[in-house]
Structures are given as C-alpha cells and as structure tokens.
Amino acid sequence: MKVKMLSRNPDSYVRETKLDLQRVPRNYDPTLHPFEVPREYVRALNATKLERVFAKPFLASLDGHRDGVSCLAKHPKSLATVLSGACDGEVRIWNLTKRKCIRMIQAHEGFVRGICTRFCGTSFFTVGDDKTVKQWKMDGPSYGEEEEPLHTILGKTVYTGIDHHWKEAVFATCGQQVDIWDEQRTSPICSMTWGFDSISSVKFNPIETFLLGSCASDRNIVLYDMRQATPLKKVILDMRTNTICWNPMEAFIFTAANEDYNLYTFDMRALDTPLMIHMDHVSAVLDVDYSPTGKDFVSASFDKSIRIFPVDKSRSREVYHTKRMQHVICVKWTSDSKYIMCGSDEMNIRLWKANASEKLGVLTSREKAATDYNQRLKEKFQHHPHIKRISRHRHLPKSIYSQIQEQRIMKEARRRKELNRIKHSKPGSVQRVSEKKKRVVAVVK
C-alpha cells in the first residue's frame, strides 16, 4: 500500500536568529508563474526610468588655470594624479583625491602642445611652441631647489605631439616629421614622414608597442613601424583628422576623430572601409580616449560636450555638457575606467562619472544584487519601443538642438530635391541615387 504524506523541515524556512530574513519557498515552474514576463517588463521600465531620474554625472571642477586646457595626461601608477597643459605655458599635477593643485610650472613659452608621462611614472614630458623638448621630475624640487626640467632638447621647427613608449626609454615627437627619440640622446634615433604637411598627433599602440600612428593636416593618418623606421600604410579621408587613440584590447583596431563631426573606427588590417562610423557631434571632433577595458570611448567635441560610444554603436550612449562648458579640446579616460576628464577653452578640468547614474561609495551586497538584476532586466528588454524610447532620452543644450533640427532640415530638403530630379528625369534615362553609406576613405600601399 502506498502512503503519501507531507514532510517539512524547519530548517528550510524557520530563523535561525530573529534578526536573520524570512526564507521565502519558490517554485520555478513556469505554470505556475503565468505573469512572470509582464512583471519583468513593469521593473524594467521602471529601473530605465529611475536610471535617467538618478543621471548625475557632474562630480567636479578643478580650477586655477589662467588659460585654455590644451592637453591632458594621466599618471600610469597613481589614479588619483593628473597633469595638465594651459595654453600660456604652465603645467599642473592635480590631485584627484584632494581635487587640489599639489604642484604648478611655467615649462614653456607659448602652448603647451603636448604632455606625456613616462611607463615608470617617475618623470614626464612637454612639448611647446617655443621648439622645446623637456623632460621633468614627477616628485616637486627638495627645499631650496629651483624648479629645473631634467632635460631639455632644442629642437629646429614646433613640436605639435608628444607620446611616450608604453615600455622602453623612447618617446616620438610629431611636427614638420615624426621624429623618434632616446632619453638619453639630444638627436633623433630616426625620423619618419610621408607627404610634406604637418603632423597633428602621433600615438603608440600600447599592445604592439613597436607601431605607432599619426594624423597630418593633409587628410592623412599614417601607420609606422618603429622597428623598420619606415611607414606602413596610409589612410586618406575626406577631411582632416584631428588625433587617433588605439583600443587598449584589440591592438589592431584604432578610431580617428575627425573635422566631418564623425568618428571612425578602423581595423589597420583591412583599411579600405571603416569598421563603424560614429555620429552624434554637430561640430568638430578634437579628441577621443578609450575606457580600458576597450568597450566604450569618450569623444571631446567643438560644440561644447563630451560623448560616450560603445565601440560597436554609431550613436552615443551618453551626452554630458555644462551651461558654462565652452569648446571642449581635450579628453581622458581614468585608468580604473569609473571616471573621465575633459578640458576646455574657459580654463577648467571637469571630472565625470563614466556611468551618469551610478551610486558611488562602498555597496551593500543588497545593493549590488539589485543593480546587477536590473541591469539584467534592461538588457533583456532593451529593444522594446519604450525602454528603448527612454533610455535614449537626453538633454541637449538649446545650441546643439538647433545645429541638430536644421541638420535635419537640410538632409530633407536634398531628399526631396533628389526625388523631385527623378520624377521629372526623361524616360529611360539611367539615374544615379546617392546611396547612404558611400566610400569614405582611400588607401595607399
């Protein structure tokens, strides 16, 4: 005979303290739980909504320069320093912590060009409008020291770039040529050049250390190889690029930020065509930097904001401005990947949250459980027409929103004009439409 009974175990559901939380039986048979997905539907638009409620990303502005912040540089030791160039000639180092000025010198005359600090993170350098290459101490002078640079290097024209080997004694300079040189030596070990214009920027790659690229004025950006001292590849496009930045995971991929307002990813493997392009920028794009962890960059932009991209996205995820932010000229990416620095023409450096909506400060495992659920629940329902509507939702200054509605404006009257042609073309005439995506760039081997 067969007998069924219930059999409970207290240990499964009674406290072993009264300060312990109820244990709450659950059974995971989808029959039983008919509403499962709508309820996961209501917390997921709720957690979007909430995400742009909590969107607050501004955390500080570092003042004190008496000119323009023309480049940025960050310490590859210490997260919380960073240097700064003005374009009256002073450098500061920051302390991020503190959000203090720790030390202040007057390196050039005219622009600071370019700053970079050393792999061991012991000294730095600038390069400036008066054809200058100095070198100095990242710790102050004793007491009773003069502020000195280590080294100083004259050079024949204006350097306009500075990178520094992301494992060896070498830096390049970049200006009339792309020039590599020793810490030890006063002469270049080899320079390199291909077409006769100026060069903008020149960048290491920082995974295959021996590679290094650079933009000229000529539309150009240029790959070489450090090892043969001879470029590789050329890149032509339809206008000039203003700086390049590698991709700290995949060494061959890199994106160039360019005049047309867009930026383009490239794999240097197969150059012909850009892997994505990524618009939103209704001005100039003067600067971009990687996150490390090599899925989203940050763009510094002429029309007075910053935008995050997923690498893999051609539109921003993120758009953060201020109402006193003027022409933004330089961006970083913070090495822990939390934060991001621009510098712009009203003389300040603003720091960031990389994530507009996330809580800073130690999380309670609560917290931490419930964040990754929810992050769970947007991502499944990221394309539903109104997650998705919300999670997009940005404000824009009044500036950028006109540029962008008379873009629009534009781009309909060509289609109109271009199907007004058509329909009023001969019969049997072949017509050429213009397609959306066309060729943007040439490659010279």
Contents of the next structure:
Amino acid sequence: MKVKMLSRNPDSYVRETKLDLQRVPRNYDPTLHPFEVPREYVRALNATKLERVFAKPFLASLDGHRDGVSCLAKHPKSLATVLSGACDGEVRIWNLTKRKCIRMIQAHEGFVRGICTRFCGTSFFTVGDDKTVKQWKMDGPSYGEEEEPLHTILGKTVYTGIDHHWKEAVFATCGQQVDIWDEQRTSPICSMTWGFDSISSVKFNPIETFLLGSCASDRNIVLYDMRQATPLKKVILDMRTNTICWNPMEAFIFTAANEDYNLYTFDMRALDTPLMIHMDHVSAVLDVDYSPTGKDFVSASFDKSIRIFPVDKSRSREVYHTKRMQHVICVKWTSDSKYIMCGSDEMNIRLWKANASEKLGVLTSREKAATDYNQRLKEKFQHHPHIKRISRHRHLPKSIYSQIQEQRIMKEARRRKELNRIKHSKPGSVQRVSEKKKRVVAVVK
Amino acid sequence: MSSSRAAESSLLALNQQEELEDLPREYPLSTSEDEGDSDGERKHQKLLEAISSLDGKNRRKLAERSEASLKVSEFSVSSEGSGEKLVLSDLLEPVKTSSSLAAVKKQLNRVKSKKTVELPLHKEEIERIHREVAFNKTSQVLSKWDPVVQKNRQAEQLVFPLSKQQSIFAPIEHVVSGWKARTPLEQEIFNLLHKNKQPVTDPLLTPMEKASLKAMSLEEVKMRRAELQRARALQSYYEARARREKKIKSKKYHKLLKKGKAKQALKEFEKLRKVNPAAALEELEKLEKARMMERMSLKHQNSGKWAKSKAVMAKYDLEARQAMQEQLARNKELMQKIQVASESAEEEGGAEEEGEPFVPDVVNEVQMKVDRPNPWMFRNHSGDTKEAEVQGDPEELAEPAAQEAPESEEEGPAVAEEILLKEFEERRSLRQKSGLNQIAKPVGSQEAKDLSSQEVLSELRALSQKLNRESHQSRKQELSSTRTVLVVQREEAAREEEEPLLLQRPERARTLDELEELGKEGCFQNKELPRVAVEGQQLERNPSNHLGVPKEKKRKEQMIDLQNLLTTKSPSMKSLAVPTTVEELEDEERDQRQMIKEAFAGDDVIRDFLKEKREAVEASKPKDVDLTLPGWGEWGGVGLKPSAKKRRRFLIKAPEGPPRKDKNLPNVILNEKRNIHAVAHQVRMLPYPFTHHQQFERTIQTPIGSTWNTQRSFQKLTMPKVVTKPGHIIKPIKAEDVGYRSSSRSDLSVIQRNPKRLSIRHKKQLKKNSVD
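Form predicted on its own already given; the form predicted together with its partner chain follows:
Next comes the full complex, and the chain you just saw is listed first.
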C-alpha cells in the first residue's frame, strides 16, 4: 500500500555551517512577480542616482614637489610605487599606500623631461634639459652612501623623452632624432631620423616590442621599426601631437594627444583615417595613457581637467577636475586599472579612482552581486531619457563650461558654412570631406 | 746557317703568335692581301723585338702603333696615303662567310648581351623603398593579432590579468624534504629513519632500490621481447581467424555456431548452479539485465529491417514465417519478467490483510483526498463535482437550462480524463455500498466554505460581462426599436455569454438516481459556475432588461441568490456522522457573509467602471464647433437665443474619429491619448546597436533580476564585462598568452647595425665623440 505523507529532507533546508546563507525557496512563477519592466526601470533609475551620489573620485593629493610635475612613471612590479619628475630637475618616488614621498633626488639641472622604469623594476632612467641620460637605482642609497646615478650619458643635444623597452635592456630617447641605446653602451646602437624637427616623445609598443612611435613638432607622428632600424610611416596631422600611447591589449592601435583639443586613435596599418576622434577637451591635450585593460584611456589637458574615454567612443565618460588643479601635464593609469594619477602645474600629483563611484576595498559576495546587477541595469536602461540625463550629468568649472558652449557654437558655424557652400555651388563641385579625413593632412610613405 | 734559319723560322712563328695575342680580342683577325710591301718591314721590326726579348727578361712589349700616314694597318682607316677613296658600295658588300666569322658573331653577341649599369637611385628613393618594405613586413607581423583583438572586443567577459599564475606541481618528496621536524618526538623518529636510511614516505625508495629498479638485465630484456613478439603473433592469428569466420555466408553454419554457444552457456550455467549458487544468481541477474535492455531497445520487435523484409516474405515462405515467430517468441521471452516467488507471496499477503478485493492504487489515493480538504485536488474531477452540484440545488435542477448546460462540448483535457473519471465514478459507487462515504460528508460542507470566496469572484466577473453586453445591446436597441429583433439579439447574447460559464464535463448526468448518489457523496462542490449560468438565464428571461434600471434589480436578485446558496443545505449535510458544531459553524459563516454583503451593498464597482468608461468614450469623441454669434443679424438680448436655423448653419460637425481600440473589450479602458508624464521615461529614438525596435523592446522586456531568474541565470545575466583582481598588476598582452609563439630572437640581436643607416650628421657626431 502506498502511503503519501509529508516528508522533508533536512539536506534541503538545514545549513551545513552557520556561516552559510539560509536557503530561501523561491517561486519563479511570472504571475507572482508582475511588472518586471517597470520595477527594473525603477531599480535602474535608483542605481543611476546612487552612482551619481557616490561618485567621489578624488582620493589623495601628493604634494612635495617644488615645481610643476613634468613626468610620471609607474613601477612595473609594485603597484604602490610611483615616480615623478618635476620642472626643477627633482625626481621623487612616492608610496601610494602611505601617500608619502619615500625618496627624492636632484636628478637634473632644469626640467626632468622624461622618466621611465626598467622592465624589471630595479632601476629607472631620466632625461633632462642638461643633455644627459641618467640611470638610477630604484632602492635608495645605503647609509653614508652618496646619491648618485648608476650611469650618466652625456649627449650632444637635449633629450625630450625616454622610454624603455618592455623586455630587453634597451631604451630609446628622442630629441633631434630617435636613438636606441643599449644599456651597457655610451653611444646609441641605432639612430633613426626622418625630417629635421625635434621629436617630443617616443613610445615603445608594449606587445610587438620592436615597434616605436614618436611625435615631432612638425605635426607628424612617425613609426619606427627597431629591428630593421628604419622608420616605417609618417602621418601628418592638422596640428602638433604632444604624445602618443599604445594600446596594451591591441598591438596595432595607438592614441595621439593633439594640440587641437582632440585625441586620435589610429590603426597603425591604416594611418590615412583615424579610427576615432575623441573630442571633449577644450584645450590642448598634453598627455594620454591607456588603462591596462585596453578598454579606456585617460587624457590630461591644458584646460585643467582630465577625461576618461572609452576606446570606442568619441565622447568622454568622465571628467575630473578640482578647483586647485591647474594645467595637467602628465597622467598615468595604474597597472591594476583601478586608479589614475595626474601631475599638474601646481606641483601636485593627484590620485583618482578610475571608476568614480566604485566602492574601494573588499566587497562581500552579495555586495558584488548587487553592484553587478546595478551595473547591468544601468546598461540596460541607459537609453531611457531620464536615466541618460542623470548618468550624464557632470558639474564643470565655469571656464570649461563656457568654453564648451563656445566650441559648440563655432563648430555649428563651421558646419553651417560648409553646408551653405555646398548649397550655393555647382552640385558636385564642393565635396564633403568627413571629419576624420579632414584631420589627416598627409601620410608619407 | 741552317740552324740560324731554323731559329728564325721559330722566331717567326713566335712572332706571329705574339701578333695574335697583341690584337685585342674584339678585333677580327684579317687575312687581307693588302699587307703588301710593308710586311717586310714589320717582320723585321718584330724580329728585333723578339731578339731583344730573348735576353732573359722575357718582357713582352706591345707593338707601338702610330698613326703614320703611310703605315696602313687594318685597325684604322686612313685615306691619307692611298689615293683611293672609300666607296659606299664597298661597305655594302656582304661580308664573306668564313669560319673565322663565327667567332666574330659570338663576340658581337656578347657585346649585345651586356647591359650598361643603371644610375643609382636617389638616396631618398632608396630610403623610401626600404621604409615601404619594412612597413609591409611589420603590418604582416601585426595582422596576426587581428583574431585576438577581435575576440577580445567581442568577448562577453574579460578577466584580467590574462596570464594565470600556474600552480606548480611539486612532487611529494620535495615538499617533505622542505619540511623540518620540530617537536622532539618527530626529531627522534626522523633520526631513526635517517640512521637506517629508510624512506621517509611510503612511495620513496632507498637509493639502492631505485638503482636496482632502473637496471634491467639483458636476459630479461630478451625474454620480454620474445613475449611481446608472441603476443603480437597470437593477436594477428586471432584477427585473421575472426575475419575468415566473418566472411562465411552460410546461415546454417552461423545457426549451428549460435546454438552451440547457447548450449555451452547453458551447460556452464548448470554447472555453476551446482558449484556456486551465488555466482549463478549473478548470472541470472545478468540475464535479467539483458531482458531490461531488450525491453528498452525493442530490438526483437517487428520493426527492424530484417523483420520487415521477413514480414513481406512470410505470406509465401514458411521458413520466413517460422523465423518471425521465433523472433517474436524470443522477444516475449526476453520481455518476460522472471518472477521471484517470495515477493509475489508477500504481495498477496498484504492484499489479504487489507481485506479488500483487488482495488487499484487510485482508489486509495482518492480516499486520502477525501480526508483532506485540499482544493487543488478537486480540479481534475470538476466534472463530477459539478454534476453533484446540479443535483444539490433543487431549484436549479428544475430549470431545463441546467441540464442543457453540461451538453456543451468538452475539448482538451477532458477527453484524456474520461476513462479515469469513469473509473472514479465506479469506485465511488462501490464505496457507497460499503458505507465508507459517511466520512466524506462533513468535509464536503467545509469545502463549500473554502470555495465561497472563489464563488463570489467568479460571480462578479460573470455579472460584469452580462452588464456590459446588456449596455451594448441597449445601445443597439436605440437604433432598432423593434421588439422582435431585440428578442433575437437577446437570445444570441444569452448563448454567447453562456458558453464560457457553462459547466464542462465529459458526460451527461444520466438518471436522477445517479445524480442523487453523487450528491450524497457530498463531494465539496463549488457551485458557482452552474449557478451563475442559471442566473444569467434568469436575467434574460426578465423582459424588462434595460440599461439603467434592471441592474439594481439584478443586484438584488443576486444577493438573494447568494443567500439562498448559503442557506440551502444539501441533504447530505444531515448525516449521522455530522456533529452539531458543524452546523453552528455554518451559521457563523453565513452571518459573516451577510455582514460583508451588507457592508458593501452600495459599492457597485462594475457600474462605476462602466460609467467611467462611458465618460471616457464621450470625452475622447471629437466635439462639434458652434460658431453662432448671438445677436448677429437678428435681435439679441436676455432671454433671446439664436434661431435653430442659424445654429444649424454655423455648427461645424466634427468628423467621426477612428474607432476606439477598446470597443470590443468590455472590461478595459484604453486611453489613446499621449501621456506626457510617461514620455519622460520613454525612449524616443531607436538606440544605435539595434536595427529594429522589436529587438530593443525584447531586450528591455527580459528581466535580469534575481526576482525573475534563477540564481545561476541571474549570475550569468549580470556578469560584468571586465573583471580585474584588486592588487594585481595587469601586464600587456603577450604572444604566449594567446597561444602564439613569440619570436625567440630578441629585438636587440636582430637590430641591423648598418652604418649606412646612420645619418651623416650623426656620423660626424660619433667621430667627434671618439676624438674627444
């Protein structure tokens, strides 16, 4: 005889330990949970609002330099260590966790033009206005020892930038020409030049490490191949490019920070049109650095703000500024992709969160699930006007705001003029040139 | 003299040779006659030279040539000495073919084939070419990253850092060797072990043992090889045999083989049974398993290819028929369960204990259902219950419609359930005889309570539908005031509205007795449906069925009906088993109902709704525009109105708008106006990645929260696009990370140290450096 009776298996409701969450039986019958879209919409709206409420990106200001910060460098092995060079020739090494300067060196006379660390993190190189390249030990001198560089190379001309190879004991400097140096030698192993203008920065490709990119003051960006010891191609833009940065996840992509307030992302195999023009700044862009994930980059501008752009978007997703921050000269994205550092004219290095509203520290799994869910909701409803408006809302200093308005008017006027010109001329005689094509003057093979 | 002559002749020969050599290769050797008189002089000169060269030095001097006018050589053409002039015809004369001319041709060809070296390119040009070549090469190198980049861009989730720190597997020996004994006891033990050179852990061997293990004597190796050889040979023999056997087509052979095998197996089984009963049992189990497999596989059914072919043949061929029968027999045999005697005995015993004749399980189930008033259980048997209901209400039974009602066709599930229901009824009647049903009766009354709320709801729903329809009809009535039409409409409407309300069951209630029996069963009927149907009919019969007025009447009727429903007791209530308390409960419940009814007496939700809807319809209708100006063209003043004619003239009739969307939806008001408050929350344009609004809508409509999704899918849906580990350095992507082979040579070693590449300026600089 079959007898039906209530039976409960303790396994299904008794926790193994008291730390486990209670199992909550749920009924997913959709009729029991109506109005899913409106409810999720409200949640998304709340999440968006909270994101704005918690968006407090500024973390710390590292002060100590006695002149404007001209260059920054990350330590390749330690997240907490940052190096900075100032306009008075001083180099400081900072500890980010303590937010303190741990070492200071009077490295050069005049500007420290460039600073870079060796891939192993044991030493770093600086170039300065005094026509020298100096190699320093990362650790400070022991007691009684004098603070002096490991090597000093005296050059004939001023070096304006330096970058170290990502794998080997090779570094590159720029000035009159791009020189590739072996660390052990006092003369460059190879020297590449194309044109006669001074080169302002040189960067090694982090993935295909034999590739170099440089930008010169005659408005061009030149790519070099170190192994074949030859330049590859040159693209001439409308205005001067201040610096370039390679995407650390996509070998052929680099972004150039230009004087015409824009940034240009190029595929190095097709230089005739930039992949994307990133515009939002209202003054010259001075520096750019990629997030280590290769999804975003940060740019520092003369308009006293830094902006974060997604790689595939032409508009920035974030703008950071403070009242006291002046022209931002250099910017770096830390190698754990969580923070951004920027050095500015008024002698401070500022530490920002890369994600303005992100909660720092360890999250519990439920917190994490909640943030993930909120993030997804925001993405899902991002096109709804209410949410879009809230999530896009940013406070800007008046100067930037008014300049943006001005730029907008100018742009509109230009557009109108072009349209009028087309309208009033013989059809076909005036061609419309796309904005991307317009910015590239020429590609020289 | 002769000797001198000989010397001379030899010299001459030499001379000639030299002459040959002196001539540049390009020039043809001439054998022209115009050597003439100058020949002697030249010979003389040569002779002198030959003599001079004899004196040890062996220096050969080229013959001096001058452009002396008289000296005519074949090398230069001079017209000075000779009076004759060169005539064109001389030049046009064909060159005589001779053996020596072949050499000339050859030389000429050689001259032709040699090209002049082109001018070197500009330095800039060269550099440009170099650059282009280098660029193409680099582009090619870079394009290997294309798939990786593409993949990463499209990836649903990227986890950084990309390169995972791989855990290294350390053998246990290493781990143990790193471990140190700390406590004195451990140290003691270790000392002992080390002293005796014993292995510290189990798998560890002493060095000696290891060595001996590694070594293998020559004989051993030989033996092993021989063994392997033999095994290989045996295998090949076996394979060959199997192949041969497989090739045999004779059916007889195979049949015999099979039979032989079966016999063998049987014999073995018998033997096993005698020797080892446990093993035999196992064997039996295996057979059982085979049977099970057979049942599952349906292999020996008549569905196979072979079986089908045989089936065709079977008509004519006795053998085929036999084979088929055999197969069927086999199938049966395999499908048959081997009964274990003891089990069946137990079962029988159990049945006897219960003291029941063979009753299927379902019966027991139903009894249990009767015990517990679980409304979910009755859904299935609604047919019966409704039948019972009909019987329970004597008034309704009187109505012919109530009997008509069950006639409506049952479609979906009922057909499937028919058999089950029949059974159910049979069983019920059985039980009635045995007198078990008494328990069920009070329960039935309780059921009524549980279901009362449901009743009310459904009543309301039905009523609203009716009312709607009536209002609809009343409008029609206005249009066509003929009474006959109305009646027809009524009837139609009645049929329409009945349909969803009707009882649906598979069979008719056959006789009154049957119905009574069912009623006595007292199976917790929910009476609402038939009742409402009856009501509807009643309402229809009511001749004064107008829009406003009859509603209240109906309402009253309904209330009365409800009371009736509550007060009327099914005869089954008064059974012996029912205690008096139950009745009291009933009374209480009735009171409460009454109270609720009274409390909400004036609350006519449905009417309010209808009114609201009517208002909404009116409001949405386009309005006529009246442009009459009082006093214009006629007298105006207090109490004077513009004439009807004028009003008619200046009234602009609004065009009739499109039909309302909720015209055919009685229970809904659809607002067709644009809601300004909602607009702020609506997406106006189709956002970028979407190509069709449906796509976008669908993405919005699928919920992602854990309220609507299981935990797993929730996690999957809310997976973040980029995951980074806090405190971990993310290095640039490397070729090894994505499975590419990175170039083994370092960039430094590949650098082409070409001094030419250095610019002149730089070269100078270098020089200066070196000087300094």
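As the structure is a computational prediction, the values presented were derived from the model and not from experiment. Numbering follows the first chain given and starts at 1. In this text, rigid core is short for the largest set of C-alphas that superpose within 1.5 Å between two forms.
Student: Quick one: once the rigid core is lined up, does residue 414 have its C-alpha move by 2 Å or more between these two forms?
Tutor: Yes.
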